[in-house]
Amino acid sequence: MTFPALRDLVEDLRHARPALWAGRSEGARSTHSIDAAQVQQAVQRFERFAPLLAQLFPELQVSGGRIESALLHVPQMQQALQLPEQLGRLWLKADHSLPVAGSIKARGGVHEVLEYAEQIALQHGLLADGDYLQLASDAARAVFASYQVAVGSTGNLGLSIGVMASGLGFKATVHMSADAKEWKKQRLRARGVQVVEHAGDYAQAVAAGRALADQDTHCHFVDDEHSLSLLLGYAAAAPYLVAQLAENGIAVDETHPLFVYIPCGVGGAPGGVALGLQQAFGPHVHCFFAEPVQSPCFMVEMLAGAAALPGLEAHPSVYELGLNNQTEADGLAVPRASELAADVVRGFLGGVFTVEDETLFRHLCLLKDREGLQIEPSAAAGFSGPRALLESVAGQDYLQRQKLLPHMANATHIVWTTGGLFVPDEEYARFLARGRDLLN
């Protein structure tokens, strides 16, 4: 990106205007080496625990204990977004309906709790015969009850950690920031999870939770900013998406590009998904992260050190740009990105774009009206991606650099919807009413 274009991008960021940064720099390389075998280990861990999860959570019996979501063709939503078919077809990866936790966080959060439970079980000889159903026994639960799992969260990660940890018998504590929704706190407390409320933002809740966990040797703190286990749990989604694409006859290759648009908070979930997809499809998949205009922490992290951002060389916060980190997309209200996730995706990430809150509500409403799907505001962030890519100067430059313009008619666009299953009816009715007001 040229200096004038970068300077204009930074001005858009500072003034909370929608913007697109397109990356994929050949010179950028990750310092982390995460191979496909590590992702496969996460996939296998989910498989080992599947019979136990089907027993603990009745809603998983139909899937045999697997926590997965559908891949849906959404032609009516494509029409509502005014995306012509000659630019490809629009699909939706429905993580908003993931069972147990109701969001994409069910992937990474559940994986880390399962990995910790497996470690404890092996230490105590609870898996001598390899039967994971034994972990539902009174003896196993008594062991787990002497350990604690804690996390700092704006909501959805806390739900996934709290629900899974308490389901296995661990003590569970979720440190929640001021912008976390009340219904999420109530849902956790109903599961016997301790909810500790903090007056500050996400980063402060994480810091407080980490400090308390450091004082207890029997407490495992799930660190969304630095956890490889979380990242691998999200990456484990990729093999299932590969199979779903094949089932729908969708090719991904040099002449059939795949574009994936994923809402982004601290970056662990989209970073893990992008990693898994990059391992599966290499240069033929193009992942773009979506952030609120007041919380573009991942874009700021990717731009750190650029000439147009003097003084922001090391792990910057959105506050340093004069932004307030306030958004209705509570799960995306994060001031500083995960350095781990940013480093992992730096060499292959397609880009990051920002979205105004009003757009989230309009798209939430359109999705309900056109496709009958119910999501929360943060989950709607990805729907702005195709137009941002196809109509902006930065997006067109990216498509030209990647030699994709001749192949757009064969493109597949997947919007990853990340949460909404457990939103209370009255809360969703307010979301819908706000979207309708904005559309009228």
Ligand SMILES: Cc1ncc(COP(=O)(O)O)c(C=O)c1O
The other form holds:
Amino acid sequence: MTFPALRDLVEDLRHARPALWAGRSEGARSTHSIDAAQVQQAVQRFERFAPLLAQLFPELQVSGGRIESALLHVPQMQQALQLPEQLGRLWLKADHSLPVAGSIKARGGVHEVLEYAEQIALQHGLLADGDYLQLASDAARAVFASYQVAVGSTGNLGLSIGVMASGLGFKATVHMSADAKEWKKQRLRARGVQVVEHAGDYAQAVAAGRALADQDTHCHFVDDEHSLSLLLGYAAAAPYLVAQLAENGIAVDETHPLFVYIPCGVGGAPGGVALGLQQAFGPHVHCFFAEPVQSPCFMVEMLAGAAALPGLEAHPSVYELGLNNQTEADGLAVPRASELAADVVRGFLGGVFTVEDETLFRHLCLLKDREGLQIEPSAAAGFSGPRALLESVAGQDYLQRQKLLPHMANATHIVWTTGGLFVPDEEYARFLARGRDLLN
Ligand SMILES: Cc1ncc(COP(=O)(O)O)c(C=O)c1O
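Could the form predicted together with the named molecule be shown next, to go alongside the form predicted on its own?
Entire complex below, previous chain first.
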């Protein structure tokens, strides 16, 4: 990116105007390398636990314990977004309907709890004969009950960790930030999870939870800002998506680009998914992360150090740009990105774009009206991606640099809808009414 373009981008960010930053520039490198075998281990861990999960969670019986979502073609939504078919076809990865946790957080959060449970079970000789169903026995649950799993969360990660940890018999504590929705806290308390409310933002809730957990050797703290296990759990989504694309006859190669638009908070969920897809498709997949205009922490992290712009030193927060981190997209209300996720994707990330809250509500409403799908505001952030890419100067520049312009008619655009299954009806009705008002 040229210096004037970068300066304009930072101005847009400071004024909370929607913007797109495109990646894959010369010299962008990751220092962490996570290989495909590590992602495969996460896939296998989910498989080992599947029979146990099917037993513990009745909603998983139909899938044999697999926590997965559909890949849906959404032509009506494509029309509503006014995306011409010559620029590709719009699909949706329906993580808003993921069972157990109701959001993409089911992937990483569940994986980390399972990894911890496996480690404790092995230490206590509970898996001597390799039968994971043993972990539902009274003896195993008594062992798990002497350990605790804790996490700091804006809501959805807490739901996933709390539900899975308490389901296995662990004590579970979730440190919630001020922006966490009340219904998410109630849902956790109903499952016996201890909810600690913090007056501060997400970063403060995480720091407080981490400090408390550090004092207890029987407490495992799921650290959303640094956890490799979480990241691998999200990355494990890729092999299944690869199979879904093949089932639908969708090619991904040099002349059939795949664009994926994923809502981003701290960056673990989209970072993990992008990593898994990168391992599967190499340069032919282009992942773009979506953030609220007031919480563009991942874009800020990508920009830091790229040019010596004042106020953007190493690992900055959105507050340093004069933004307030206030958004209705509670899952994305994060002031500072995960350095791990940022480092992992830096070498291949397609880009990051920002979205106004009003656009989230419009898209939430359009998705209900056109496709009958119910999502939460955070999960709507990806729908602005195709237009941001196709209509902005930075997006066009990216398509040109990547030599994609001649192939756009063959492109597949997947918007990842990341949450919504458990939003209470009254709350969803309010979201819908707000979207409808804005559309009228
Ligand atoms: C619905 C939803 N989408 C996306 C995300 C972003 O995930 P991450 O914070 O790992 O970037 C979250 C985070 O909680 C979420 O709740």
